[in-house]
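This document opens with one chain alone, in structure tokens, the form predicted alone.
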Amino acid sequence: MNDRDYDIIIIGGGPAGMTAGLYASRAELKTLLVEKMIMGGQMMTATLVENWPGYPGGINGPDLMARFQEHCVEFGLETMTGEVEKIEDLGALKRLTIEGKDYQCQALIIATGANPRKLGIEGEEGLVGRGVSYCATCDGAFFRNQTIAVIGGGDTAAEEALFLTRFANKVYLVHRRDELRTTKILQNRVFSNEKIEMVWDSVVSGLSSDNSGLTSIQVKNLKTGDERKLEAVGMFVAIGVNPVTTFLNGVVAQDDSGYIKAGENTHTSVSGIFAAGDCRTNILKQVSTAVGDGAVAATQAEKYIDELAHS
């Protein structure tokens, strides 16, 4: 085996993608994790992680993903930061082209997770970091003693709305229908947050903008057909979540949306290549289980390259 082979390279350096190799390389497989940005995935802009076990009173993102990535490297695993170029199934082995190189291994695991999904609306892109975000945790300082607004009605946007309330005179809370889809204890907070206002059944149709960035909201309410100008200075989108699965070009199943077809077992559509995480299909994104899946897709890799061995 050289320096490029492995027995299994992960995709995706999130939570799901280091457990996967901590249970590789506890396993004494030769293990190879690829990560394009930074390790830790969206956990590294969560400012409170408050439904982790064993953590009363919650832990930040960063901090938890730290001592994942020590607890990875003290069995071993070899880490690195690339983009995968390219995906080949060679049927026993796995050719991967990493920034340039060619890596080969019996299993893969993909752990790429998933991006926040944009509005879509003209002035959006133009806007980012000029008023437009999709990071609260990331960007939510710079609105320290303004008026914003959070675009969504889940779990993310509630706990945003409320993030930003830290540092916000007042925040907008747009949803597309008359009822949030969170939690009852999020809801709750939001609800009894002086702070936030809630703008039902409502789309954000336009933005307004100055040579500093933004300065004002169109929102059009879906039942009346009203529009109504929020004067808000920031705009944080919170509506979901595309798959980072673009790159693998049909290499496995994938759905309608994008999101890697494979069951509670972790296996896709092709022998030796395993999902995990948010970038697969499932009903629950959390840490936990994005843990989960990590553990399992590592197990099941195992299984399969020693029925490699005995074949």
Ligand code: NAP
Given for the second form:
Amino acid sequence: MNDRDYDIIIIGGGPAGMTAGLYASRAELKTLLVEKMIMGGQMMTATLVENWPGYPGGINGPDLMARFQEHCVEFGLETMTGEVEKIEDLGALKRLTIEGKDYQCQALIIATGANPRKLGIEGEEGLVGRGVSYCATCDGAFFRNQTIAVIGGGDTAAEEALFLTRFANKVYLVHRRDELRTTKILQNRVFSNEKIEMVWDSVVSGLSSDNSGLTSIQVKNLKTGDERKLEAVGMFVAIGVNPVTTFLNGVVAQDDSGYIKAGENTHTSVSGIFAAGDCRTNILKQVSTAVGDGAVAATQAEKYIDELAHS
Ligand code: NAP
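Right, the form predicted alone is done; let's see the coordinates for the form predicted in complex with the ligand.
Whole complex next, starting from this chain.
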């Protein structure tokens, strides 16, 4: 007796979730993909993806994700927009509550990805949309001929700073250490761009604003203790990401940072629940690794369902 609605439910419509959807529906498993907002995940904010094979010269994130979506629904994947409120492990069945309605499946794939981290300083939240942003692709064009700052020292910060030089007169890149953690190719581009000024060893210590929004950023040099005021009307925060896993409420084991504990086989601590992409503990967070995870999770879920049928 089995009252499942779906063989597999996938939570999250980024590269990992969509790839899992493609593999599962192509294996003729009845599969539903639930996405909270818009399909594509973090890639929807990527200006140019230069390391996804097959696209010499690069492709922009939203265009790539549109192709992913077109491809995964080709095999009959069902998709819906909705927020998952609760997950219950009933043994052979998993139950999800999505906006008040229950859905049951045999295997569940969590591919909820990650969200940009906030600085957590006073005034930051109130200035979102009025100078503070977490997405250069989305908001860069609002800062034409202005001075802005990017905070962070990783690939995202470097890419955002470079992208923003298309619009801004000047871009400060504020990093808390004296070296970037980006690839060499990005570093060279950043250092040779005349519009970018590095602000090393520094963190944001305060924000000033008026009725129109952000007016300047106070930064503190961690080595000297000196404070400096950057006359910037835009601040793009690119200090990494947090996994989107709080809704799980401890159903599967997570590490101290909230990442779902799952190895390369995508198995979580609960039999029949798999984790793919940036929401799981892994060493590299890229489209290519998320895609690999999605494929593994779907094939592992298929194997699990097959074993259930024969148990
Ligand atoms: P990340 O690599 O984790 O870098 C975060 C940066 O923010 C680090 O430089 C870190 O400083 C700094 N930081 C963290 N918390 C901070 C705080 N509270 N205040 C000030 N600075 C803070 O994050 P990411 O750049 O978003 O990249 C995430 C993953 O995506 C990485 O694996 C990256 O390689 C990948 N990615 C790849 C591409 C690409 O290949 N095209 C593009 C974007 C992202 P420290 O250096 O001192 O720790």
